[in-house]
Every structure is written in structure tokens, then in C-alpha cells.
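Shown here is one chain on its own, the form predicted alone, set out as C-alpha cells.
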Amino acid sequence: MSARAKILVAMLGLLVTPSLLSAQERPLAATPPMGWNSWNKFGCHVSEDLIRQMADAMVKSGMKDAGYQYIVIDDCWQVERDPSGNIVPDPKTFPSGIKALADYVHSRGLKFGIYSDAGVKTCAKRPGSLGHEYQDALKYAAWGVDYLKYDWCNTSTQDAQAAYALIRDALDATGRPIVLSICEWGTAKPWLWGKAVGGNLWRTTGDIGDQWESKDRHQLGMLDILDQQVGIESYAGPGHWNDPDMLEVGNGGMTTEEYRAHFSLWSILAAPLIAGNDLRDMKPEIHDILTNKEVIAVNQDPLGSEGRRVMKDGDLEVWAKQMQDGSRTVVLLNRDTTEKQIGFSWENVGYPDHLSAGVRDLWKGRDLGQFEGKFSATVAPHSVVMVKVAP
């Protein structure tokens, strides 16, 4: 958009939305990042062969066409530093080196991500980046890294805001656009400062577990993490997102209905959609969840509004998200173990009650008709109904 056009738009009092901006003007991660990360399924068992296979599977499965971009290696790719202080990939598991692997991922039309830590060691006790921030950033840029997940283990008395500002400055100094994923677990409330230090997404909680809700409070379930998103919605937007952690969809600890709920809620939250399953061997129902284009479109809506909980009655909840076209996406969540009727009024989602609006079921891909003032649906146990409401 030219300077003259910008002035004209401002004079007319119009909102310049992200979709109107040129590629150069749009921020990094203008919509929530979509991709795959190795940790949830494979932990430390990573290798260049695995990453190449995941890149191939992302393309072959149709996930790339559905919008997934990033292939991210999590912890355990690095083993030491050489005499000059350069970070060294494990020669046994990454014999071709990281640049060759990044080149391969790029050749598949995807982007490449890597992991490090703000402390002296990573969570898996590999070398961290403390004291080597600019050196590591230069190495990542030379390798062709597009995304850095930066963890918070073994940080002692470090200040989180300063540590993440430092790595952002180091990444920027390379001249390569690199998405910064702040993985500080929400301890220092990064939603308050993450945007200011140049973070593109920041973890809001501890690690997710592959379970509907915590059974022993030692590991967070999906619903435990969901509850912690209430009240921080206003901090998210284009280029800077609240991150409730990666997806567990397809890893085996939840039912298909629970995974559908998980994906629906992360989508309405405008959360990064970072798959964590084995893309080479997906059941059809898991593939259909991860590639539902109407649900993904909710997550990727360019307005960048994060959905919020607008109604709660015990185990029954309603979550709503404003869309750029003026419509609303609504998730009816049944946390109970029996089937329930859940409803909401237009006023719950910011419409006048007299309005007539069309309702579409996004999982069934079917228009349900015109409704006035309210809508309700029967929701299976541990499940959701996800609809779009359009006047």
C-alpha cells in the first residue's frame, strides 16, 4: 500500500486490516503459526531421517495444502559446542548437518524450525544458548532457520523479559526473518511483555499432557490448559499470540471426540496449531480433524481476534470468536460425561436478539438454517458443536 493510499484510508476512517497490507508490511506470524513439532510424540528420539519423513508426510497427507508450514525439531538435536563455541548437531542422528536438513524441508515448500534454551542447558541437558545468543542466531540464519522455539530450563536467576529481548535482538541482527516462540511456561506472565520484546508467540502454561483433564495434577490436561486462557484474550493479535502449547491430536491418550474438541478450542483461541503426532501414520479420523479447512479458517482469520468464554454453567460452556467478516464462530463445549443440550443467545456473542442469522455446523459442513435470537444443540459427552453464526 502506497503512502498516499494509507493517508486516504486514514482520512476515510477505515480500519487497515491485515489482509490489506502488503507482504512486506505484514508482521511475522500475521496469523497463528501452523506446523509440526517433534516433542509430544518423539521426545529426544529425533534424527534427520525422521524430520525428512515428517516433511514428506506433511506434503503427502494434504496438511501443507491445509495451511501447515513449519517443521520444527525440538530438544536433543545438539550435543556440544566446538572450540570456537559454535553449537554442534549430534553427528550420529544428524550426520548431514542442519543446513542440509533445512534445505530439504525448504525444497518441500515448507519452513524449518529449531529449538534452544535461554539457560546454560536445555531441558534435556543439552547445551543452551546463554552467553552464545548472537553466535547461535548467526548459525541459525546461516542454516536457513525460519522459527526458533526458545525454552526456559536451567535459567537460575535470569530475568525472562531481558533474556527473550536479547535473543530477539540477536535474531534480528542476522537480517533473516525468524519467528520467535517464547517457551517460558507462563511463569512470568509473558502475555504482558511478549509483544514488546518481539515475541511472536508465548506459552501461557506448563506442558500439555495427552489427556482430557489432569488425573493427578502432576500433568496438565487439555481442559486444565483451556481454563488458564480465560482473561488473557486481549493480549493476542496479528504477529503476537497466546500459546496454550502444542496439539496432542492423534497421540492416543484421548478419544476422537475429545481430540475434535481440542482442535476446535485451539482454533477458536487463535492458538498456534502445532501438530505433535506421527504424520506418517494417521487414522482417517485424525487426518480429518487436523485438515478441516473450515475450522482452520477460524484459527487463521486475519482479524486475529482470540475467542473467549462467554458463558459457563457447570460443565457446559460457550466460547465465541469475532471474525473479520462480522460473523461469529461459536463452540459449545460439554465437559460432562453425559449428553447435554447447550444454547446461547445472540446477545452472548454481541448481536441484537431481533437479528436473523444463518448457522452453519463447521464439523458437519452443513448449513442448519436461519435462526432468530438464539441457538442450541445437543452435544455429546466430552465433545463440542462448532458453528458459524452469520447475519
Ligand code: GLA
Given for the second form:
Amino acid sequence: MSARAKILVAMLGLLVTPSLLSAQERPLAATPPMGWNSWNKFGCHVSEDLIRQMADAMVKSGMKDAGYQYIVIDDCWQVERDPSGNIVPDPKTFPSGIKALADYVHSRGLKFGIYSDAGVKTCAKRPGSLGHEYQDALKYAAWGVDYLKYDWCNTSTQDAQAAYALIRDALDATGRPIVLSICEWGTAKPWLWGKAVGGNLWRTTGDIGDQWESKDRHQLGMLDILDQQVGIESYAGPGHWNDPDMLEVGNGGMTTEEYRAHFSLWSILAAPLIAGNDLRDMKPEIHDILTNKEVIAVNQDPLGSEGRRVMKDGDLEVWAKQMQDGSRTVVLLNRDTTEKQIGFSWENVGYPDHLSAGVRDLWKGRDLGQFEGKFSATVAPHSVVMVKVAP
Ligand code: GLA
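Having seen the form predicted alone, could you give me the form predicted in complex with this ligand?
After this comes the whole thing, all chains and molecules, with the earlier chain placed first.
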């Protein structure tokens, strides 16, 4: 290519750089959405007071500065429909109404999300949106909703693709940009059609439990969900993400090291980072995990490439993600209960062996030096070492 042609291409590239586009033109969820959702910690115990306090805590704790944006009320904000079919928020728990709450969240510089369901009823048996899709979408837009999590309970013989396409059309018809979070638990393989129907993220599995791995078959653990991400990596990209469910970091069922592993893995998977803990009351070590800038930058890398497992040897695994600047982020995962040495070669992560590369430990925030051909580290039980490899 001639020098002039190169300059032209660079200028065109600049024209479509997301940061130079206006908010209206910028693609929704160009990087994995970051925020907070009420379900994992509070279940049905939601109220406007709780949501306001969480918005305050998001700002005060530094989570907002770290990149978290959406405050999402999950199930149980709604109680019935009025005679005209309008959805009615619970007057006891949301006495000021949803518009006032959304305004409050926006006044804190955050975005506001809400929950509904494609069926007759939600999973907690509140009214679903079936037959009211356009009416609900208009209401959400009037309230100032920026994000909709749309669940799949009580959908009987409905077709998932058609149901999610319908709500997307209804949201689009309002003219307000609203992120669509498809919550269909992976049953009808939404990674195959989620992007085509305009979904911005889609759950790939059943609900996450606050545990390292499943102790029985009723509740998935973090590692069970991780295993189910293998093979669907290429379906994710800017604007449309695989969603291995919300974070359990800080909810008490795992150790700090296990939570660090959970957060590292969700980051390298380019998963939505939706915190699910009580932001008003975070232990310092939990705060440090959720706000680690270098780890979050891996998740938010503009290339939007989902990391994948490149090596598995029993309980020892290596996960790698390609970054926009050509570097790789690598997570060494020790699923075992004793300390282990875990290594990988440059070939494992797509580099020629002779390359000399700088390795930086992201959790320690420390450069480890130049390495050639391979790298290995001692990894604590149920823990990770996360490094960036830059030739
Ligand atoms: C389903 C979803 C959860 C949560 C609950 C609410 O189980 O998968 O994430 O939204 O419903 O009832």
C-alpha cells in the first residue's frame, strides 16, 4: 500500500473509532456491559431505597470510576397490570415510581436497567411481557430505561428467537437506545442467533451459584459455568457478548482467592461484569478485586475477543485472550486444592517460540521481566495468576 493510501485508511479508521462517535451513534455495548444487578444478593427483596443506596455506593466506592455503569433492578419490582394493561410497580416498595428512580440513578451519572420476561409471568411469578411487548417498551423508554434483562420463564411453546426479536423491535420502535440482555439460559443456543435478533448479551447457562463448583446438581458453581463457555468463544464480539451470568464476588460463598479467580476468568472471557454483591458494605479485598483497573482493562479491550482455554492438564488450565495491541492476557488457573506450577509456551498463545516478551503480573501490578518461548508460575490452590505477555 502506498503511503498516501495508508494515511487515507488511518483517517477512515479514525472516523469510525467509537470514542469519536456521538452517544446516539455509538454502538450499544461496544465493550462488555459493566454494572450491578440486585438478584444475586437480594433476590425478591428490592425497593427504591435499596436501588438508590446502591447507586450512591457505586459512585462513592469508586466502582463508577472503575467503569461500572448500569444499575439494574431484577425481578419483583412489578405487581400487576392496570385495566389498560400498563405494568404497575409495587406501590409498597417503589412508592415514588420507576421514572423518579431512573432519574435519580441518572443524576448520579449512571444508567438504569430493569427486568421483564418473555412469558406470561416472570420467574418470581410477577406479570411478564407476553402480549404487552410494545406497551412495556414504550413505558420503559418513557421512564428512561437504558438496559432490559429479558427472562424466559413461563414461555410455554414460544419460540425464543421470535420472542427476543419481538422485544428488540419494540425497544427499537421507542427510539431510545436500550441494551437487550437475553436471559434464556443457553437452552436454545442463543449464541447462534442472539446477534441476529439484536441481543447485546445472552446468558449461556443456568443460574450461577455462589460456590467454586457445584456440590450437587441443583446449583451451578463458577467452574461449572466456566466449562460451558468452551467452544462458543467466536460468537462474542463488540455489541454482542456471551454472558456466563452475573458476578458472585463478595457474596460470601467463596474465598477471596476463589473470587479473584472468578473475576479474572470473567474478565478474560470478555463477559459482562455485572456485580451482584452489596456495594454499601464491601470488604477492602473485595473492593480491590472488583475495581482492579488492569484486570478490567482486559475485559474492556476494544478488540472484544473472548478468551479461550488453550491448555488443560487435569486441574491445571491456561486461558488466553488476544488484545487489540497484539499482546495476550493469560490466566493460569489452578482448580486443585494444593499449590501447583503451571506453565505455557508462546506457541500455546499464538506466538513464535523465539520471541522475547515482557511479562507483567496484573494482580501484583508488577513487571516480571523478559521471557523467551515460555512462562510458568506457582499458583495457589483454587486460585489464578494473571499475566500480560507483550512481545
Ligand atoms: C431467572 C434468571 C435469574 C433471575 C431470576 C429472577 O432464574 O436466570 O438471573 O433473573 O430468574 O426471578
